[in-house]
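Form predicted alone, single chain, as structure tokens, below.
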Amino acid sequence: MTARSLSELFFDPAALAAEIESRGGRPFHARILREQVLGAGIMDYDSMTSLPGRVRDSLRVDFPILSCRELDSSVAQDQTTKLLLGFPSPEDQGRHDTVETVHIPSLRAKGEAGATLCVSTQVGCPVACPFCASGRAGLSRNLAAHEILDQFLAGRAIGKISRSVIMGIGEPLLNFKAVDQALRLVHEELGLGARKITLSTVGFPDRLRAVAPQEPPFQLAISLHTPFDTERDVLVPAMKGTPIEEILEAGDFWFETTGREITYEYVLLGGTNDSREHASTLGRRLHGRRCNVNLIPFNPVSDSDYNRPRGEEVEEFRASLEEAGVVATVRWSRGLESDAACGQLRLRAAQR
């Protein structure tokens, strides 16, 4: 295994010890490393005293902790962060592939919680919904495993993480054995729980039903956007001709299958599909399954045609679900004045 940093290395035990023990440490070193970086979130090789001083400084030389460079931020007046993370592109190594995290902290008192933190698993988007600025200069590659793993321990520099939700740029289940891997890895390692995660997806029929069984470390998100077929097919351009139906078919199947219920994911686009008859039927279709909807008022996105609902038909659409006996709880968006929307910053960056 070449690896380029150390991050790389974790995901190959035997290689990590190999390293430590040609640079003068013995097999436990590599124990020690591992729980001084995923266990303690130790950064640095300098506050890593428990490991011999050649280690360190040998290991500084040629190993950043990190494949991945800071290359943007912004803050919100929440202290929401956003940050742009660029990774050395494997085509060629001057050029750094983009992608964006974001560290959201709990709104409860200081120290009663930590933030959720928003993770990428593809360098752009393939499934180009034309609202969304994440897909708009379509897919570059996949996420390799250890650059999931990278966004992680940046954002856990910025502060505690209690919860992660896999819905930053990329859709994951077409890059599902690497975000697999890292998330196994975050789950045993860094010790966030398999509730304490939440992946997002179109809803891939076929892979949803290929994944349930295998005991995934997440909560499951269908990002949904509309009840009826042909407007979904504009929505959610990846998914056209796949009826809505077996999309929830296969959701049925996932609760079935792991006993955890299913979110379904809806962005409220003004004068789109928030009206009265999208949200009786999208009640009728979910009326009796074991789900429940986030809605997601659109976040505003440069260029874009659509518009952001007002509170109070936010309100009557999730009041209409509960009618129907689906529970519905409103998302707003944090940190709106620093480039919310998702690939925002990426995109502004790219222009720039």
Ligand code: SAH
Given for the second form:
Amino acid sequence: MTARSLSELFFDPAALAAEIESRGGRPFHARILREQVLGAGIMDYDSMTSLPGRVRDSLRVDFPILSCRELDSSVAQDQTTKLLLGFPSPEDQGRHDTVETVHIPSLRAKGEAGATLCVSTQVGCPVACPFCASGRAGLSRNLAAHEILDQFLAGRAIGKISRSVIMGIGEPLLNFKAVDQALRLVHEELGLGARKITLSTVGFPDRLRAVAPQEPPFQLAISLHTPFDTERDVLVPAMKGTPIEEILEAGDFWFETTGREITYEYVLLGGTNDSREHASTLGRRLHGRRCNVNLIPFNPVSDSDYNRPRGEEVEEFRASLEEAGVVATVRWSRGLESDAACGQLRLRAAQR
Ligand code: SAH
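Okay, that is the form predicted alone; can I get the form predicted in complex with S-adenosyl-L-homocysteine (SAH) now?
Below is the entire complex, every chain and molecule, led by the chain shown above.
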């Protein structure tokens, strides 16, 4: 298959070298090209002045730097930018498969420069959690490694990226080969530390155990959402029948193997999974494990029956986890006025 963008060529060094050579360039020009685009973030051929003009002019004709187009974007008051990116559909080049990428500038109070980039891994999602907009229409296809890289390059064009969360549309462990290829390149050539990259997954135990020994280890977040097996079968349908204990044991294995504490994510659905009994059972199950909990108050998505809990209820849940000896933080989502819940921009575009 011939590559259609420069980003795709970055994953095939032999093809990149051949393209450069056939245009009159020298082998070391491949390194310069990588340094300019991946290292320095240069996003137009005109600015790559250390490459011969004829090589640039010729590459430009056949290889746009990114394979995606920005189809829509929204900027919230706090400067969180949500991009709707369109990738050529493999069946019909005239059509676009869309995903969302979100650039979230760090709060200055935290003293960290840069932004967190939230990245998608699939077009749609096969897991179909009932509270999530991303899985509404199921899975269309996996993203290729260069399409994941494209999101980093498009995000970095907005502003410096200091962290990334693989928490956009899709389930990363169901497309892990491409995710891993992309993140390795991001780690090695965009210079983002593995500690600064968090993979968020529903936690298929076998897959977690297979990935844990890989170097370098990424940070891990597992979407748990309830301490009760029967309820999890409803909230995370694709994992129906997998006991929570197996997921927690795989989480323990991750910690033992990588030395990195994991995060359990818990979307708080008012009146559904935010009772005292939920908090105390979750606290008991996690007590003594090397982990922390990130509570995410439900972000309303259209046509959903779930409720967003009130601030006091969220705080009560957090406090009872702390009482049980489990560190818990609350993630009040940023940029709520502009369709904060992931998958909403895409859903809205599809409805149009
Ligand atoms: N597929 C991955 C990444 C999902 S997005 C995963 O399941 O972990 C990151 C987190 O946001 C997940 O915990 C997911 O369950 C949660 N989430 C999805 N929709 C949400 C919504 N409407 N409100 C709050 N959290 C939501």
